[in-house]
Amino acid sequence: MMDQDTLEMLRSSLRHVLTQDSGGPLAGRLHELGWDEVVADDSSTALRTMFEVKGDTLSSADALGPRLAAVLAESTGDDRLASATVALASPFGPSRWDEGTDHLVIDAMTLSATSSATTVVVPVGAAPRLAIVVAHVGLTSTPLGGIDESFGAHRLTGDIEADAIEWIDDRLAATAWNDVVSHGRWLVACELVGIARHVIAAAAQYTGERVQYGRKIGTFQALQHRVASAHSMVIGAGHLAAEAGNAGDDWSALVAKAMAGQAAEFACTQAQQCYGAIGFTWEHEFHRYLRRTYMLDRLFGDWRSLEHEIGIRLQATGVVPHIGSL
């Protein structure tokens, strides 16, 4: 368990890590900070400090495709994925298996961009089944423009033939799936109190700074009532978080994804209002906050369609299990 001051000295370093342009890839960057130690000494705290930390900075750094293709090869036991790039759902339909022509039609989203040598894990069907594809031409890989343009997300196509594909055992692909899914869905939390916690911070300091009628507007009760209400709310998600990390099971990952984009959306919300007309503003920060709040909650389901599947998963069991010590 980190002390705060090693905490405070990892958030320094992981706030330089993230936000310098030094074009390389994250893991070199990460490797000169000696993260895989500190991962290591304590692997709840230190992944999500750093998802804290990026979504404090809207870092672009794609950060999660590396976790999500170390979880795949931890659960399936092919150390080759790795390093492959796990595909996500496309807003533009779902990959698919065309029995007509026996081809993989390939429509997914990677969370960074995708040359032809890269090794490519892609989900089809519900279930879902968990094809490989090694080093293929036939992938393009494009950027997903969008609401968030410096997200980074990019759409992948392409129409790969039977011989080029090799599946996952279909036994472990479930499982499998269930721990990536499980685990982006605690990363990506973990991210949306990080953006939460700044566009709180950000909007109670202008409320203290800003004055109208001769006071400034953080002496307004219907101010303070908006900042304290979502400050309330991305505090217990930032705990529901961090429980979840420790518990590592993925009812707490569902829960917490759940809260933390519906605290992050709130925490937005109750800013505009405190900014004004500001708030709409290009030059103003605020926008980038909200565009990355609204990326980041659709991936592994939104928070209203993630408090859909709770109801429905209380009801079938009808037990209601503790996250850590919540």
Contents of the next structure:
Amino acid sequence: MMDQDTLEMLRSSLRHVLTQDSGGPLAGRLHELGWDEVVADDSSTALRTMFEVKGDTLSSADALGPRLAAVLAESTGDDRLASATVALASPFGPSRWDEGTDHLVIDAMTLSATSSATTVVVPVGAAPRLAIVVAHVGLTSTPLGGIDESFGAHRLTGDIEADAIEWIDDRLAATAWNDVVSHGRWLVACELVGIARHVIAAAAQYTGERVQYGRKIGTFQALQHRVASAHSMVIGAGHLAAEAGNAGDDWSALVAKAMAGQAAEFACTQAQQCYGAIGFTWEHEFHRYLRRTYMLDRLFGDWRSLEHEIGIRLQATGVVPHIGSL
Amino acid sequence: MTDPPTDALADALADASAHPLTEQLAAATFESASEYAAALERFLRTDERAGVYIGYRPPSLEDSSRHMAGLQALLFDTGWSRLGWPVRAGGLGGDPRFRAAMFETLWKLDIQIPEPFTTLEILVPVLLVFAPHLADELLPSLLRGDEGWAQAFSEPDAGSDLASLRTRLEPDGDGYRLTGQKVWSTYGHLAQRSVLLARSGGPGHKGLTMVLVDLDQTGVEVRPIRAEDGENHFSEIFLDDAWVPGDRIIGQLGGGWAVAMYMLQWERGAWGWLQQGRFHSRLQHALQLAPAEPSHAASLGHAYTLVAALRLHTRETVERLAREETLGPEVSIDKLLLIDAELATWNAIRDHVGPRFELDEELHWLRAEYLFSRAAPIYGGSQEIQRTLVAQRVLHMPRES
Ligand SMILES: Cc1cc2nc3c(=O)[nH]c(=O)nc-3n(C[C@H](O)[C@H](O)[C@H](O)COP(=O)(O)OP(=O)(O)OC[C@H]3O[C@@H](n4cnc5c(N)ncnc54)[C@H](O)[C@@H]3O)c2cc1C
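Could the form predicted in complex with its partner chain be given as well, to go with the form predicted on its own?
Let us now look at the entire complex, which starts with that chain.
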């Protein structure tokens, strides 16, 4: 377990590393920080902290991609995959197998640009089969701007012939993909918590500066209650995200992501109202947090879909489990 | 909560039902609260006297209060409920996590927890700090259910604005006299005594004093009030020169506000933990009551998510209380999470059960609990009061000067 001082130091180093524009790829910068040792020591706290800081700073660094690859490599026992790019389903897809041409038609999303020199793992189908495509010139990576230009998502397309593809054993693929999704849900939950905390703190501060009717707007109870209700929700989301990291199971990751998505969205809604028109402009940082929130909420399932899924699972098993014990 | 008890312990506990467990069940026997919980679960599942309480639904609060007190007596006589309370006050030692684990285990086994039992979580910690002599004297009979206590703070004209209360406390010989009116006192008409906040000095919170008053005396009249759930859930208390012996002051004369504030960390914090156990249990039970309907999955998932958040947050609160940290205004967050979780839980249960919910006689108890859940944003400091506290005292938003 990390003590409070170590954690503070880690936060400030991560803040620096995640927001540096130059200095090469994230992996190198993290290496200089001694990141591997920090993770080896207490991976749950280290990773949670990294993604909370990423949310807080709106960093564009692709911290998630390498994590997904690491989990995939571990789950499949295939070390090559540790440096692969893990593609996710894209709204323009799906990637599909074309019987006619015996080709894999890829239309997927990656969390940063993919170069033709990397190995890519592509999910195909709903309970996905996983295709490994090694350094193929037929892959094209184009930026996906969308709601959040700074997020760094890319569309991956390509038309790949059968003998350039290696399939991960189907049964292995099912559990490995499950692990990838759960890990992703946990880390994105942490990032959403980081965003939500930032948004609430910034809004609370603003209400202490802006004056209307001769009073600080933060003295209006209507605004106090908006901010306070968002704060309690985010506190709850923070606990779930922390527990999901310690427990490391699918169920707590699912619940953590559902809570974090709604807490962040709710925080943005309340903060927006505190700002009035200034928060509606590009002069103000707020819109960037809002955009990132929507982007992240969608990754690995938006919160409403996830709550539905939680309910379906509870109905199916008839068991209401306890997350965390005394 | 799954660790099995150690073998030696299992042997010691094997005849728990034959012989009352006492000092052999001291807190030191257990490595952790979860080990204790596992042992308690075995006891409850195997002891016949406990068996009658599993799945038992009290027909009404008043008619069942004696039967439910029997559960308290059983847990006390066998020693289980004495863990988590100090030895000097008749407990068996250990920190409040044992109590938290006990309540969790009771809910897990679908055992209804007598309301006076849960009230102790709010009232007794205060006594231990501010009136240890009263705790030492009275805790055993309280824990055993031989007597019940109520909390009498609110008055007809002092609800949220508690510090405006007017019930007077005047010195008289070697004691005091109380005159005034209290209201909304939970279980007041079933209780023998009440922890009561009265005015001993001037206006505002500086003039308040906390006392323990006997309710069965001349000068005290208690009238039940029927609540939304159809039960006589709370009562009004009329005080006309009621007697309070000099040693029944809790804390300092004029120090009642500090006592009330200390109480809040239990009333808002430890209470939340207790309630999340109930919500898990009730959601579980509701799932057995009706076939699953995919269109209600979202409501169920929403409730579960909020209850899980409440659970983890109040677990931290229980741990902090166990470390004897003093909790400040942040306990209002526990209450806000409780409100959201409680309302969502019962909405989900009503959705899931469907039209039988309103009409089936068998579901009377479930409806009553549903209706009672609507009080969550009101009692113990309303949702508005908690939000204001969080905004001003936790987030330091500006206050009107
Ligand atoms: C089920 C139940 C059990 C109870 N048990 C007990 C008990 O055992 N002992 C006891 O002493 N009391 C008990 N109470 C009383 C409870 O503490 C009070 O109901 C509570 O403090 C609110 O007071 P009130 O009902 O007078 O509402 P009011 O104070 O009149 O409030 C009415 C409305 O106005 C709002 N309001 C008031 N002031 C403000 C403000 N400053 N800013 C914004 N909004 C405000 C409130 O939030 C609420 O919505 C119980 C109440 C209930 C419902």
